[in-house]
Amino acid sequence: MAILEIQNVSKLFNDQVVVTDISLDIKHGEFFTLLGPSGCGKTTLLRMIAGFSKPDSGRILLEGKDITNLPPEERPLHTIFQSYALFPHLTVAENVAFALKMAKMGDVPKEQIKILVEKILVDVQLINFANRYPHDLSGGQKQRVAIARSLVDRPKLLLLDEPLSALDARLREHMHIELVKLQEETGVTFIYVTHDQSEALALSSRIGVMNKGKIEQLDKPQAIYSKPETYFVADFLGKCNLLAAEIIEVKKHAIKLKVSDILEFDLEQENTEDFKVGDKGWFSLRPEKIKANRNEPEDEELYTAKATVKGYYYYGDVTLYILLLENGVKLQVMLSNTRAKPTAFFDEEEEIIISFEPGSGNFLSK
């Protein structure tokens, strides 16, 4: 069952469309994320829901009750900013009891309250700095006494708004296992913004990927990367070859593609019945499913073609290479760095062989 329907969402500014006709759900306890580029429309939609700016139409319901046009205030959710806006003259503990008594919990017990602070500052790892203040902690210990905040009355969604985008990279790596554990423990749905494709990949149970104030695909991580529906989500959501591809022929449960007119070859499709021959689009292939090699491979059933190392960029655990089809076609692959040898395995303007197979690759045609 959903706990927030959005349905048929609008918004504009200045005459101008920001979000366009959005409808989805999302279900209890999921970690769900909205990604996009800057200016996609994916904050104008949080705060829509947080309830500090209101649609031009359409509506939001949470757990069934119409919240269009109710305040923040009443709305029995919490957000976080990228400013974690905490009271520099309250220690952390009070940082924390503080949205108990926002939430009119005012008639708890004092002990209680006490009790309540001592287990979520527990949860986030911070009960031995509830005595100090915020001017006396890092960075990250300041976003988990915001989250602390927002999750210790329990609310029904935290909204969570690029709250990491100001932590080095080491912090966020470390604060994406702490968010995912909170997140399980409490059960709080949360509902996340960011425009690193990586963070919402790591983080999320879904992610609904937004353009130009439209989702362009809505399903788990795995699906998004590995089958993207669009030019646009293939190419924004990590590293990608989009290869120029025409259907030449359709099949049963396959369409046959010319690739880069160089390649051809059948790619499995559940459902032919919208392709026909002539369509044109592009063929999308991850670096990381491509295999090179300085001569054949034994698989008769891999797709193979000549190419030459034009470059390549060392990250450590792996390296990328730039790579020259016999077309001038550019391919981006990456290799594991399996070898001792510190530099690349192949050297620029070596010719090798590259190999896939077709099924690690996905057909669009927008």
Given for the second form:
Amino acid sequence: MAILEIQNVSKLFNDQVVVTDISLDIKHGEFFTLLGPSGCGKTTLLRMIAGFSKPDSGRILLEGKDITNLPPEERPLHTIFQSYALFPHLTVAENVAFALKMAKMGDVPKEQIKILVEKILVDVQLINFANRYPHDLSGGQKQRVAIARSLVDRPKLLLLDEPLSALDARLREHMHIELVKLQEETGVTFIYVTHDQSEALALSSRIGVMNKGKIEQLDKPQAIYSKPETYFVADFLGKCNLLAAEIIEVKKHAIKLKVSDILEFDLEQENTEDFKVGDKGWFSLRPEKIKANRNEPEDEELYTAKATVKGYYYYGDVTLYILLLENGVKLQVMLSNTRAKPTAFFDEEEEIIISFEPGSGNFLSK
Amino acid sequence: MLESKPSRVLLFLGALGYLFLYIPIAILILYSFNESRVNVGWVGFTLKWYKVLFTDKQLMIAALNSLIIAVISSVVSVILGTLAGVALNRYKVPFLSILVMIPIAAPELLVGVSLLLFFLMINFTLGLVSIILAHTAFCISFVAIAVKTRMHGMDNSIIDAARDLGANRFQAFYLVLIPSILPGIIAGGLMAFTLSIDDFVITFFTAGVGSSTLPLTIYSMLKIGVTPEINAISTMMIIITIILTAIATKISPQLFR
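To complete the pair, please output the form predicted in complex with its partner chain; the form predicted alone was given just before.
Following is the full complex, with the preceding chain placed first.
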């Protein structure tokens, strides 16, 4: 069941379209992520859901009720801001109690406020900081106060606007676990905005990848990563080889591709009706899907080609090799450093054989 | 760790600066307790100049006038100046920042003359009200600047956060915005009060018969010569200023950090 329905929403700023005709259903209890580069319109969309700005056209429904024109204080949802936006003149406990004191639906009695505030402060492990002021807290603690403040009155929806971007990498990973745990425990639907693709993949039940005011692809993390539908999605999420490709033959359950002018192989497709010979596009292939060897591999399922090592980047757990195909086209290959010796597999200028399953890549027509 | 002890040279220069600022004031206070009628040599301790002061009806009326003017014009300019400061920070109003700066930057003489011409033009009787209006006019700018500066370092999303958590426009304003800029408001108010209570030039042009303020009265007394009576009244003004500053420091310690 959809808790939030976004119907044909568009927004212009100074005649520039920032959100273009977006329609989107957010399911009850899901961890939904809007992922995209800065300026793609994801924060604008979030601010329209929160009520800080109004769409120029379209409607937003919460549990079937039109909230498009409601002011923010009348929407049963909360936002976690990038800067935390804690009230500097109030203590941690007073910050957390704010929403309950404002309470739209009837007054919450004082004793009840105290109990609820204490309970949520225990949940976020800040009960000993209840009487401190925000300027006495660390970044991670401020973050947890912001979360507690927004969850204390059990909103129907929690909007998170790049909430972890101000934290260092270690703390961010810790907060990932905390956020998923809190979301599962409270059952509150999360809409999470980020430009960090690994964060999106790790946290979300579904991801909407946004680009230039539109949602390019909407799916589960695994599907977004392994079956990107557009050049932008393949390029934005993780590392990806994007090679020019052309269809040279359309079969019943496969298309034959000519990739980078020298590679030719069949790519299986469930349905080939939409393809025709001469269609141009890209073949996307993740660097970790490619194997590299000194000799020809025996597996016949694999497609092989010759390549020359041009250089590598050592990341510790993996090494990224930059290879050149015979016609000079660049290819990235990621190899796990599984051996005991910390030395590179290959030397520069070494000629090797690369191999991959064609099915681990995708043909992108746009 | 940061080096927390200043060097000897720095300490010496600092002390020199403070001496330059405070020695004249210290002498002024000292001589308010001097027996002698003239400020030349120390004769002996007395409190009689304070007694003279409190029996001087003209001076007492002037002090009361100054107090009334300072209180009303600082209260009014705190209200209007806060709104202007918030507007300066939140909205892009064309020319607003220049309009706010002009009363601070313009020569006092010019402001005084123009206000006098204005009051005469609209046939406004010069008196306490005209002084209050004149003082409010330039104090608003100081409050606005103090509030704007305070808001500058503030996270603007706290207003959005207040709305998001269920506060309406007005609740967000008085429950979140005002308390978080209070140090700026207090600073602006104190500045307005002190500027108003010792203003001479603008008051000189906008005062009428029977509305003489303390600075104006002291000035007319000076024509006869510097008497210990003036030392005494000045000492009292200094004490009031010190008390006010102490109170402000206590109310909002961040103000003076």
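Here the structure is a predicted model, which means the values were calculated and not measured. Residue numbers count along the first chain shown, from 1.
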Hinge (C-alphas switching from one rigid part to the other between these two forms) among 82, 141, 127, 54: 82
